[in-house]
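Just the one chain here, the form predicted on its own, laid out as structure tokens.
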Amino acid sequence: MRALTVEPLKAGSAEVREVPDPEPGPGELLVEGLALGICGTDHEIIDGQYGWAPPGRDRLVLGHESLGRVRTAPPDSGFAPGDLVVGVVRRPDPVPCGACAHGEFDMCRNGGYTERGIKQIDGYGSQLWSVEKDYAVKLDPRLEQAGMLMEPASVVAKAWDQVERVGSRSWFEPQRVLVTGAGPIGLLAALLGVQRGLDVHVVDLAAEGPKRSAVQALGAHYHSSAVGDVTGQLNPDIIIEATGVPDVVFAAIAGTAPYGIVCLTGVSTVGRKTRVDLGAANREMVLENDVVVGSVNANLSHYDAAAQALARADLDWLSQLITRRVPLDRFEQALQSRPDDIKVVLELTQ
């Protein structure tokens, strides 16, 4: 079978190779890979900035935003041939730490976790893959064209879970949410905000194009002005930050209503410097009981929440987020950023 592979920490090493077919072990599904979403983490691994090959190997099969169809499944596994599934990315530390021992491997405290397509386990960027039944999630069959959005949706589901847990420390009836950034994470965060009945606003640099259209199709509000100007107008109760741009991050932290919550989901580039008055930021956060929380990855409960959110979403709207589909053999084209890109997908069956 063919798979997209890379030698981690070696830029320019990505290529489609013939690799052995997987042999499912006890309790594992054999899955036909249908499609694979491409994200910033994949770009970093391909650029040689990140990633670990499986022990004893030089190359890693890429891909963590999976979508596949079950070919074989163990009896009484809850899965059957033909089911549409995605594979969970992270696996708990085998030691494990306290969080991993409680099923919250997304919060691993000692870094001993592994991740499909990223850290020490082959990913889902192959025409066949196997996955443990406990780390497979069944999707609504209607999501065949958009199910690869499940992994980023799980990240967003966790972000909302964190916001709501923090909010529950006291009376909490938020009305307005601002999402900074209209990439896949930002747009899916907006979707889950709309599903919660909130007044949702999204700010992004693009003045026109598919991002604005996607936000407006949700019934949310789109802004292309400076973040500080938008927060000054809205006074949002919640901000979900999805850019990682330092100036935007600090504008978000300074921009909530009193007793506001900022959830940071965007990963910043190391080395980018900005000037900020930390004393003023600290004073405002303390005096207004504000909270800033970072959130990354997802556990099984978040995947379940994401599956439910996608099943409730309008299918045409979800398909609108996938702006390009590229055959596996032309993966280089998927790595070339275009101004109107939201989510680029590799088709594994072509």
Contents of the next structure:
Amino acid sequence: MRALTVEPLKAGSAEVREVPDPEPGPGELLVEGLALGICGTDHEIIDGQYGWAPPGRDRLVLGHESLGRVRTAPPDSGFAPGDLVVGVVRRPDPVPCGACAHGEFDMCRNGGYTERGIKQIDGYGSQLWSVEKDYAVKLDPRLEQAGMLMEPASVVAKAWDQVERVGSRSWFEPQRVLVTGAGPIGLLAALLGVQRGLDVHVVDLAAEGPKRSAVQALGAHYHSSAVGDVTGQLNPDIIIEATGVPDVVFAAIAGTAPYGIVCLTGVSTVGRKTRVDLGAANREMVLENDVVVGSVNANLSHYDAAAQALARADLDWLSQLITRRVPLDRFEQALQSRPDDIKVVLELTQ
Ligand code: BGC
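Could the form predicted in complex with beta-D-glucopyranose be given as well, to go with the form predicted on its own?
And the full complex, kicking off with our chain again.
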């Protein structure tokens, strides 16, 4: 079978290669890969900036935004041939740390976790893959076209979970949320905000195009002016930051209403310096009981929440987020960013 492979930390090493078919172990499903979403982390790995091969190997099978169809499943696994599934990304560290021991591997404390397609375990960018039944999540069969949005949706479900947990430390009835960045994470964060009945606003650099249409189709508000101007005008209770761009991050931190919560989800490029008035930001955070919380990855409860959110979403809206579908062998085209891209997907069956 063919798989998208890469030598981590070596730019330009990504190649589609012939690799042995997986042999599912006891308790594992064999899955036919249908599609794979490509995200910023994949770009970083391909650019040689991130990623770890499995121990003793040079190359890693890439891909963590999976979508597949079960070919074989162990009896009593709860899965059957034909089921639409995604695989969970992270596995607990082997020690395990307290968080991993409690099923909260998304909160791993010792950094010894592994991640499919990212850190030490092969990913889902292959025509067949196997997955432990406990790390497979069944999807609504209607999600055949858009189910690869499940992994980013799980990251967003976790971000919302963090916001709600932080908010619940005192009286909390948020009205207005601002999402910074209208990529897949930002748009899915907006969807989950609308599903919560909030007044949702999204700010992005693109003035026109599919991002604006996607936000408006949700019944949310789109802004393309400077983030500081938008926060000044809206005074949001919650900001979900989905760009990782330092100036935007800082504008978000400085831009909430009292008791504001900023949830950071974007992994920034390091080494770009910017001058900020941290004293002013600290003063405001203290005097307003503001919180800034970082959020990464997702555990099984967040996959469940994401599956429910996607099942409730309008299918045409979800499909609108997938702006290009590229056959596996032409993966290089998928990696060339175009201005109107939201989510680019590799088709694994072609
Ligand atoms: C993935 C997460 C992962 C993180 C760090 C993100 O792109 O969506 O699941 O934990 O990268 O490796």
